[in-house]
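This document starts with one chain, in the form predicted on its own, laid out as structure tokens.
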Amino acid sequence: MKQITELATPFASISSDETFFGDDLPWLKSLRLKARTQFNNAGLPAKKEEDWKYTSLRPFARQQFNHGAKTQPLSVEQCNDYALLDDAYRFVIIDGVFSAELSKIDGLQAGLIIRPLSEAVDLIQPHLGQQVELTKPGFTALNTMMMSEGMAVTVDSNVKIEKTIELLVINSGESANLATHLRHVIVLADNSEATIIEHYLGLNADSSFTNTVTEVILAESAQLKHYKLQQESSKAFHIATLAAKQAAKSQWTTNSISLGAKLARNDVHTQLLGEQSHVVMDGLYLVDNDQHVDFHTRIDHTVANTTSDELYKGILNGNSHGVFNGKVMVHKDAQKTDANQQNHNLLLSRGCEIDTKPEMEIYADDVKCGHGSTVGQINADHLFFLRSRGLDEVSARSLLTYAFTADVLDRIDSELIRTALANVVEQRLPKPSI
């Protein structure tokens, strides 16, 4: 029986009228039709859904989005300014369209493939849609039926990629209320290593919608360091899913930093499917004014002898609203699990609000698990100490606020990436007087 959604949108009809890559491939066309059927039945999630209890999509549902981009060409110099790293492989998407001219994916290291998703269907067929579920109400089905571009990355066995791969997604602002639906697939074969940054940037203050899904597949002993920086317009909507499956002895380090958007929702999920697999799942969110950020994380320990370490921190100001819901699931056969989960929040104003819900479901009896959450304000004694040493109040608050972020940033082992991300974070902090 068809479920009547509370939030009506035109996405399904737009999907049926548009032409997408892979429409000539039966398997991909079937996947899109399955997603459209699911979206028609379930629609967008309402607040009665437990996972969306603290995040209302009504402002999103009222917004009319444009799916036809008028791309404004950017220069190489501009792109270099926007990118986080100079010496990196770079894959550039502007207004939902891959830019070969601005990308730097020539002369790739042997064993590495980086291609636009629309040109890599032969590579992605065994993996596309295997790390995410279409059955829940939400944006995965929407992304699957309307995905128009993305990045496909594969690394061969026993290959260590020396350069970082930066995915630079830019909304130029030339197309008002632009919606883009991006799907990225990252596959690391056994005993391979890579570092990837997803960087989402808005160039003006207009409304937009970025709907992105990243699927990660790590074979035995593969190692992926994955970073994400989201700094779009304060009127933008950013909905993202990052889902991984990890084989034995694989290691995944992921760090998500969310700075922009009117509404940002990030779902981060991994399944530890092989013994001695390990995940480090970190995040940082800084929001101000009327911004809303929502992080939902899930770590599934499905077998014995797996480990996880999770640290999320939030800084809220103005009338902003933050949500953290982290779940660690220890299945009944997952003996010797070692899991730690922490969420800490700093409130800088009376008008901001945080809903934090760290969770652990444990069905094994030989485990070492712990979780915690804190909410607080700037310590008055620390502030007084810095003021007494000659700092003005804004400078003192900025220093203490940055110190709060240090735990998350310091866990980034690459000095180059850590410095680049720290510089961006500093720009969002209270500005010292001159």
Contents of the next structure:
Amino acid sequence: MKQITELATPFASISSDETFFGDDLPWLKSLRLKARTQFNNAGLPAKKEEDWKYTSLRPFARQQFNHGAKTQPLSVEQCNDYALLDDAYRFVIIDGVFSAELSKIDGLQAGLIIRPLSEAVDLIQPHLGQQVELTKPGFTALNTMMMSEGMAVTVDSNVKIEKTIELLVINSGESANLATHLRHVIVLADNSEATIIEHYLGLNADSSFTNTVTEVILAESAQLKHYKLQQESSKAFHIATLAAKQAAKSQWTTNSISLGAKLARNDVHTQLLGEQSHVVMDGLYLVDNDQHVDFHTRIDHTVANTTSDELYKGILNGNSHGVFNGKVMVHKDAQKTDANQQNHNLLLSRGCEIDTKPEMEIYADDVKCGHGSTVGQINADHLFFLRSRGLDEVSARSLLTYAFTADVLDRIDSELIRTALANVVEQRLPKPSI
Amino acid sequence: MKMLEIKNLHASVGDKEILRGINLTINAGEVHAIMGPNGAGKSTLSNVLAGRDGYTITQGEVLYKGENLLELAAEERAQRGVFLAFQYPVEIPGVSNIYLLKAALNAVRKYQGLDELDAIDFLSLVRSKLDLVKMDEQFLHRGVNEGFSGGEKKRNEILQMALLEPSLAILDETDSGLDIDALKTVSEGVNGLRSADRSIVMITHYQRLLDYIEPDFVHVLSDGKIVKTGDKELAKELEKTGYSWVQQGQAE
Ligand SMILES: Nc1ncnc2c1ncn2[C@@H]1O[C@H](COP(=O)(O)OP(=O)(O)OP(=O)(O)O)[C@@H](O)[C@H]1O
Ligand SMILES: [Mg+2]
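Could you please show the structure of the form predicted in complex with the partner chain, as a counterpart to the form predicted on its own just displayed?
Expanding to the full complex; the earlier chain stays at the top.
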């Protein structure tokens, strides 16, 4: 018998005879069915769920969302304006639909495949769904039953991809209250390298719902640099899961920059499964007005000699609300783990609020682990110093606000990407109120 | 021309009165040294002049080039040529030194009705000032004072001063923490700025600085008041005898 909890009402109308890509494949059909059963039983997470304590889905649940969209055709020029990088492979999804015309995935370097997920099922079959848990209530199950498109990337062994791959996901606003469920799968074979940017953009201020799951598989000695820029509209709901599994000696650098959306929830997770694997997990969130941003991160050190370095920073203004919950799990065999986790927050207004909870659970005894979190305001001595050098108060506050983001941005080693992201961040800095 | 006139200035923090009736006139072109025991109120006076928040002026007034200084915001004072070299320069990670120098110079130039310098002119100007204080160019690209040694921070203050060319420079213990060579370099930098239309106030504990930068007047500030004024001989006397005799001589 179907049970749909109160919070699942936006999706109560999804009928079971809706069709999806891959319905002809028994394994995929059964995966979707499993997810459907799970979602129908558990629905969306309620606030009593520990992981959702500070993030209420009530405003979300009050909304009705539509599936299947009229898409708005964009010109190549418009698309060029929206993209972060010019000289990159580009994979464009507009209103949930892959656009071959706007994408630039011809003439790929040998050893690289980039394809719409709906046409890459064979490629990703061994990996799809392996990085995420279906059993928890919520959006991953919904995504798995509903996924309609996404980007599949595979890189062959020993291949180093020179160009960055930009995944550009645009919500045009052409269809009101559009819900899209995207699944991206990134597979790097051993000793391969790639750089990928996920870029989410809303073109107008309408409500929408983006539900993405990105699965990352790094084989031995693979290196992935991964950046995510979320600039959805101020009425958008953006729910994202980013989950990786890392084999020995693999290196994953990921940096999530969250600027837009009314409610943005990001779950970022990696499992360090092989020795000498390393993750740099960074993020930056800037929220203003009534925005709500929630980052839940988790790093599992499961074997010996793995390292993680995590730096999240947040700037909050207006009546915005931020949540950071970072969990580092050092399992009992994970001797010689080196883990560092930091979360620092800058509050610019009286009305904003941050709940920060860095957590380390350590079951091994020979480890080097540190974590810390701070919540502060603009330093009065710094402000006076800048003013005493002639900078007016507004400029001085903006400069100090921007300066707060510097160390996160400095950790982006490609100058091209760093500059591009820094420009976007600078434009979106909350205007400090005096 | 009178650069600065401080008349019966009283300032408090909370209900603690720190400046208790300061009178001091500084003419254009003069160099004044202010000495005095720890806690006398020297830094408080410089902060009040530079416009730091948190002090209540309970009595008195301050005129800068004839204008009521205390009514101006800190940045307005800086733009008009008041410069304070801090006793304890702050570190500001994330703001590069060169960015600060550029923003500061442009703020002052804007007030003066001048255009911003283009990148090339700006850099060559900064380079000439770096030479003056014998600082390496790499300091430009570090965060403001970030990880600088004590002496490097003080030099960096003088670099900013040299670039901004203020009319009234207040140096709060710029000599403290400098090695002998650095003291010489910094002094040369300051002497290079001496001119008929510029005034300098040096707060110091050490007579040695005054060998390098000869003051026109030496004042002793004690317990929130100027209790004695003399010429550079006064500093030498203080070096020998300490402050107790001036403090005792202060008839309440
Ligand atoms: N914000 C404040 N709150 C409370 N007391 C203060 C504050 N600022 C200054 N004071 C006090 O005022 C007095 C004067 O301080 P100030 O820093 O001006 O002294 P100073 O003459 O510069 O001393 P030093 O030679 O040690 O630098 C001190 O007793 C100090 O503790
Ligand atoms: Mg002092």
